[in-house]
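Next up is one chain by itself, shown in structure tokens, the form predicted on its own.
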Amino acid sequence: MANITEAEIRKIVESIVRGTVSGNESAEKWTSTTYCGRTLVGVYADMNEAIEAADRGYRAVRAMSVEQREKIITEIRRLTVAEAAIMAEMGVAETGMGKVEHKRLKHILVAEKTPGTEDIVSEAKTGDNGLTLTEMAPFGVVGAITPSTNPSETVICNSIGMIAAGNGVVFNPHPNAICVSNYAVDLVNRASRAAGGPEVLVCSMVKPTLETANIMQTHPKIRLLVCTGGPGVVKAVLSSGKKAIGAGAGNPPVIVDDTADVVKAGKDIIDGCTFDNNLPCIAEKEVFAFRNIADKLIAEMQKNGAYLINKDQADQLAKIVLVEKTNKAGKTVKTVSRDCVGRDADVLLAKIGVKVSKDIRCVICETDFMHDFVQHELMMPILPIVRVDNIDQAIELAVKAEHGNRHTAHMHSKNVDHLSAFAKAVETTIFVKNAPSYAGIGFGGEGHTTFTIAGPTGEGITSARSFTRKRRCVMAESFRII
């Protein structure tokens, strides 16, 4: 298949504008494996079939040599560069969420730092009774949920980290951002038969539900579930009585003391809240900043794009960007507003009356620390910010305000004991020290990214190593040459 034209993206996007997605009436024109006339590879209707195929791939690539693997991914990495803008804006249309501007730089990230097959390294083990050998061997068919914070993006790095160590995949995206999960998928099948692949190597589903979920969980080729996402999804996912891999919720706090550099704290803080929006699920969520240094540390904010209100309009848009539902245990809890997630700061405000231009990226407000947004994960660029008198009251609301999730925490401070007291109590995947949110990924720091981040399962941060599993073949009193 040729690669997609400029003309077929621009009438790709231009459907999606115009509410040929997303829960609108004429959605269903996009439930076929055809979107505005071309056929995407990999999409199936039922959920059996997606995972035969997606067996067929896998003993197809297991067949592979490495060195075939690499050249699939390598085309794969080249296809999300030359058409990140296009999944990018793709996204923005078809979810309401998010920076067209930033989800580009992420396909960039992932098609750039996701590990290959370098990743997947064999150890060797000699003695007085000869060798042993030890590979990271796949597991067949792998079992994929996306979510719709980062559809694209995920399927991509997923798809990578899993082909490198030799599985088929099957994905069951999104419902809310089918369109673009799917067209990642097909991207990622043209860079298979481009680089001499199968032509069907990962598959997902033209309507995923969670019935087609149940299927993939439960069927015997699926040899390992992967889930990032919510809660809800990664519990279920972790009662399939299978391999679960699980990247849930975070809500990542932010401690500013009294050594810190408060200017580029200020920036980097802003930087990171409001990269695609508040999307990621590192990026800072709240702050507990020393009160001597507080005032200036809001000033750093505002002079970055911030605007500061007051308890009266935090108390009034919590109101608007946390709705009540009954839960299954017919309790009532409160949970985010899919209409607020991901959206630009201008809009948030405006639905609490206030008129700002498109230079204001986050809300910022002063609140106590069992405010809603403080106890709540919202995904959008709304902070809070608690004054604390020292290190230990710091440290003892921001692991609270992490709620156990051990996922993502953030500390600006030139005191080592201070960042290693944090460090040591909040036990998170990922520690960033002095630097926005998304360095803990690889954007502006060192290492490799993901957006697959396994706290609940212990994996980390997921590559191609963690879909794999170990095998090990002896050989007895041989092969000792020393």
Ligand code: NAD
Given for the second form:
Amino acid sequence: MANITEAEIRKIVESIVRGTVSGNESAEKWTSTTYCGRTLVGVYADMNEAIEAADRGYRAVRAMSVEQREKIITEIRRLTVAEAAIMAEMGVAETGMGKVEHKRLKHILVAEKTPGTEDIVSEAKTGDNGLTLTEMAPFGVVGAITPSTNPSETVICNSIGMIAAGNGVVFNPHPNAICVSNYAVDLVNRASRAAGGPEVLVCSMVKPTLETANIMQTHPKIRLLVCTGGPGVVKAVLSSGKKAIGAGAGNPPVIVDDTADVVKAGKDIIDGCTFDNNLPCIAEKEVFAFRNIADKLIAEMQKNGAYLINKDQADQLAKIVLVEKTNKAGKTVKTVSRDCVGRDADVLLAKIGVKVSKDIRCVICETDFMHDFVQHELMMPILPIVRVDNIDQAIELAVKAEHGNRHTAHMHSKNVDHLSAFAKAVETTIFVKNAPSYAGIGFGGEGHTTFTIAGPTGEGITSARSFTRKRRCVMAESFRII
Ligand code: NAD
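Go ahead and give the structure of the form predicted together with this ligand, now that the form predicted on its own is out.
Entire complex below, previous chain first.
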């Protein structure tokens, strides 16, 4: 299929927006693989068919040289950069969450910093008994569940890594982000075809549901499950009886002590917290500030687009952004309102009658430790600040607020002992020092990127090698050449 034109994209985005606004077009839109006359390749109505197609894709990749695989990945990178703005617009239009410009940057980050086939490295061991090779082999067909917060970013990032490792992939995308996720699936397949690969290399569902996820989780041809999402879905996948990689929820705390460059800390924290309206799971979610620098930190945050609300306003807003639901065990629990996740700060403030301009990027407030804003992963630009007396109290509270997710934590300090003590105590997969949170996924920080950070199962910042299984090949008594 030829590259999509600007006019086609306008039509797709407008149709998404119209569908979202009126709700009338949704049913037809979501039960078709055709969006405004454009047929997406690799999108199936039946999960079993999708798995069979992904299996054929896997067999085609297995038959290819690594060089050919890398050519497909190069083309995926090229198309992702070329169509980053399109997917950013689609993502915001479809989910109602996030910032177009930040989503564009996230796609470019994925295109440029997701490792390809170079990540697959064989090991050799030689000795008196000969040569043993350990190679990173594909699993086969990977079943991947993706979130609404970074939908197409995760589809493309997973595709690059999983294809580099030699796998086929079937996605069960988030029901609130079907269009943009399937657009990304189509992009990967267009890249495959353009680079001489199979027409269908990765697959997805016209209408992903919990039932289709269940078929995926139990299908014998799915050899690895990779789940990026909240605690419910990670638990479901880890209970499937298959090998699974779980990338779950976080609630990243930030400590700012009195040795920190407070001017920089104020800016970095607001930049990180507001990136894509706080949707990234690594983004700053609550601050523990030393009492003697807290006023200055708040003032610096205000200089960087933060709006300070008082305690009553914070309590009022908490009742809106968190809603009560009855869980499966019949218990009443608070969960974030989907109407508030990833929304702009001015939109959130308007809900409590505060009118501000679009220059306001973040809502900040002082709270105590037990406040809902501290305890819940909000995924919106609301940042509570808790004053602390010393490093011991800061670490104790920050570790508690992280809730044992062991996902991500941040600290602004020049005291090496404080930095080391918090890093040790919090045990997170990512620990960012003196920078905005996104430095932890290679945006302004060293290292590769991923949108699947696998804390619970230990793969960490996933890459191609995370999607492989190790195989050993032994040549006894020969091939040691020294
Ligand atoms: P979500 O948990 O609502 O949904 C994720 C996916 O799981 C969706 O496709 C959904 O349809 C599916 N799903 C939900 N319950 C399921 C079940 N029981 N069985 C099968 N599938 C099920 O996620 P979301 O709201 O889009 O994303 C936000 C959450 O994901 C946050 O908690 C965030 O921290 C986390 N997240 C983590 C990472 C990471 O790398 N660790 C990355 C992105 C998002």
